[in-house]
Amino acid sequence: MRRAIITGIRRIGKEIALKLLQEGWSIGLVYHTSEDVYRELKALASDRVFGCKSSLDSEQEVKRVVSELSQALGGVDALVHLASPYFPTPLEELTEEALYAHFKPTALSFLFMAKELKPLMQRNKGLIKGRLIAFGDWATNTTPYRNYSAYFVSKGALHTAVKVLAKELAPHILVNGIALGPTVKPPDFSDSKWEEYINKTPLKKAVSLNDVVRLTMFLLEVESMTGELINLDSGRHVSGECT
């Protein structure tokens, strides 16, 4: 039985852990304020589903994190990491609290996570040992659009995490990401916004959740990619700049 931990589970990471349910996975569901969406999961498959409350903000959080989340699934096999604050933060008013409530989820989780998930990974068998999946914004590299400076800043360390954690886990773990376009309405979107921004993407369409958590299982079985910053928008990187 394969185990992952997955952190963010409020709306995307939900699907994700209902279709690794499917599979036959046993899951570690790391959330903050969605303990309602923890229980309804572990309603599904109580053996199988293990949570920890926890705002990964610090090295000792995701220490102990860990910690818990392998000693309950008895090992780990991957790591989906979707947790990340998402809040306007216009330059004018920027604060380094804001910064760090963007960064320390985002990127600092991640990187710590990693350290502390090899050595566990380096236990499992086989050629391939483990594989870690960070869910970025297809915006970060191309065209950040204002107002959002922690959340990009956040995103872009993570990005450059993907392709550092890459080079520092090789060959026997696996470190991919997901450039997410406009998949699930923002909370801080009206309808009409959130029409027009969809109206940017060449296919005139949200990113397909099913295509999100079709891709996530490709990358929990490549075995020969590492590295890579996989764009999944309807084409929004294409389509020119963004405010």
Ligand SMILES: NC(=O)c1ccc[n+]([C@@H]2O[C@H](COP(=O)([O-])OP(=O)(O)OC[C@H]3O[C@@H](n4cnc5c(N)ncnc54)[C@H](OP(=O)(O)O)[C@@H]3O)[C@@H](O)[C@H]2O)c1
The other form holds:
Amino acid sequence: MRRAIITGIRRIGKEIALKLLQEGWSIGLVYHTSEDVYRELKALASDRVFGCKSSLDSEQEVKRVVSELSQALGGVDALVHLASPYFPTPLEELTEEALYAHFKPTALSFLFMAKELKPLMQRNKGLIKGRLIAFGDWATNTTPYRNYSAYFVSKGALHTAVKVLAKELAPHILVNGIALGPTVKPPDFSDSKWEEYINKTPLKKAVSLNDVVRLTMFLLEVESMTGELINLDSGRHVSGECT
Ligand SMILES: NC(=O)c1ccc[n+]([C@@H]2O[C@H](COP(=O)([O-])OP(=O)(O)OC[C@H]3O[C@@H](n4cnc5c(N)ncnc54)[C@H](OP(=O)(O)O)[C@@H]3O)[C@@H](O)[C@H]2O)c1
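What's the form predicted in complex with the named molecule like, now that we've got the form predicted on its own?
What follows is the entire complex, opening with the chain shown before.
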């Protein structure tokens, strides 16, 4: 039975968790405020779903989470890392606190989870002993938009961590990322603002959750790719112009 830790289960993470359960995986879920989602998933397969509440905001905290979940799961084959705050930080109002509120659960936690998981994954059998997947953002690579500096600086560090870790963890652990485009409307976006975002994609549609799940499953199986950030964004990265 394969075992994954998933961070950030509120929306897209929940769909990935459901698919992994359906495919027979055991899952360790890291939640911050979404205990309800954890309980819902736990009720589906209590022997294969484990949870850990965390704010993922320090090395110590990450150590605790990996230790508790790896013990519950009996080892770890994969990390799917989606945890990421998303709120505006106009530069004039940017504070150190707001920057770290993004940076820690997004980039710091991915880096330190990798550090903690490396020795655990090295114990797994087979040539490929583990896979790490980070959820980034298409705009980080090309055209970050205004008023989200803390978010984009943190996602930028996460994208860099994918490449750094791909090298550090080779040849037995693979590290890849998905640079996601508009998929599920942020709660603070109006319908018209969301429509505007979608219309900027060449394909004129939101990324389907089905595609996100399928690409994640591919990255959990792939054997010959590491250090890659794949744009899954309805082509948004080729249309330029941002706000
Ligand atoms: N939705 C999109 O269209 C879109 C577009 C581009 C990129 N992405 C990326 O794709 C991923 C999933 O997106 P989503 O829309 O499903 O995310 P979301 O609904 O905004 O959820 C964010 C997740 O991050 C977790 N989180 C936030 N701060 C945390 C902290 N301090 N400690 C631990 N967990 C924390 C939340 O946990 P709790 O709920 O437990 O508090 C939540 O599950 C994210 O990385 C996001 O940046 C999404």
